Amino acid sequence: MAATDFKTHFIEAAIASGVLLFGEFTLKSGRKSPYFFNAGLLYDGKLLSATADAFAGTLQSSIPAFDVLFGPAYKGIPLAAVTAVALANKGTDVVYTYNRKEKKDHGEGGTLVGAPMANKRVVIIDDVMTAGTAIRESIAILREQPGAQLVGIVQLLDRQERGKGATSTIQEVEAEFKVPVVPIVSLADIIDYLRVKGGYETELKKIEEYRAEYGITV
């Protein structure tokens, strides 16, 4: 399935299952969105099946090389197990990690469940980055696993944003880390499909005045 297809295909189910909305949304940050992609609803069968498709796409065509898929807790586990079962049909066998929030004091013990990471290379799939916060906790354990090795981050969307300065949250870890954080898709990528698509007029002419705004330079 070429890039385009699976993008497509992750969009359109998007926005039919009221994961990806159009209105008014208050961000985080304070900041009125005209789009708002909420991770949470991610619990239907059909979505997280082309969510994995889009995942397993993404990584084949965008990470050369690795071992492992390690998914954050709590969004960031059912994300990596459904990916690792999208690249298993499609000829790539993978193992799958993911952390407790809290250390557990019996049976086999710690914070990791699932496949050593010590000597592997490593990608961490997760959702939405905002501050980055999930992001830095998932490497800081990486980096108590001894050999291991980061090659990317995959996420399921990129709003393309300026954080408090003139950068994004993806370009910031990029720059600190020296890895990849490759989206799904973009906030260029949903302007794209809308405009093609049609009847989105007014939506888009709000997402481009926001963008305008608070945009990236990419």
The other form holds:
Amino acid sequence: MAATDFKTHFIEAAIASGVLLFGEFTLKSGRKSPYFFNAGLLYDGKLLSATADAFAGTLQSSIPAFDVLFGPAYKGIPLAAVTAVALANKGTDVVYTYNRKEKKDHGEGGTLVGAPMANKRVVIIDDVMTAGTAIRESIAILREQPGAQLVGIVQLLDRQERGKGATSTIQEVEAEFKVPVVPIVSLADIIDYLRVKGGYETELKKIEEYRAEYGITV
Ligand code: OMP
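In place of the form predicted alone, output the structure of the form predicted in complex with orotidine-5'-monophosphate (OMP).
Now the complete complex, all chains and molecules, led by this one.
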């Protein structure tokens, strides 16, 4: 599937399955948003498979070399796992790892599960980027692993919002950590879809208002 076809198909399916909702939502950052993307509801096998292919294709075209996919708890976990499968189907063998939110003091112990990240080139695979808090938490986990090198970040949705300052979260994260941050779908794609589809005038008006307050110029 071509990238643009994937975006249209994905946004359509996300709306149909309630993954992408319109209404009033309070975000992790405290911002009040007229839309919300819940990757936790991305449980349809076919849609997940197409999503994994999109992640795999994006990785292959944007990140030159990597060893480990790190999927942060909770929503990054299935995304990293299915992406590892999609890459294997394309002939690229990589391993993946994820963290637990709660530390385990019995059994194997620790907070990381899966492939070791020490001395490896790591890509973070995650769901949504807004103000950048979640991604900074993930990077902090990775940095506890000796010699682990962050080489890229691929997000399912970039809400194209400002970070801590006046620039976009992506620009801030790229500048701070010196790695590419690549989204698969962005707010601009959602807006384009809604405009072409028609019947979403009220939602679009609210999204534009929200974008004027928290968004970046695209
Ligand atoms: P930041 O930490 O502000 O970048 O927000 C990203 C996190 O917010 C994601 O990892 C999600 O947990 C959550 N989120 C969504 O899942 N979907 C959205 O549309 C918006 C958010 C959010 O709270 O900003």
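Quick caveat: nothing in here was measured; it's all calculated off a predicted structure. Positions refer to the first chain, counted from 1. Basically, rigid core = biggest C-alpha set you can superpose within 1.5 Å across the two forms.
- Superposed on the core, the two forms differ at residue 192: its CA moves 2 Å or more between these two forms.
- Core-superposed comparison between these two forms: the C-alpha position of residue 39 differs by no less than 2 Å.
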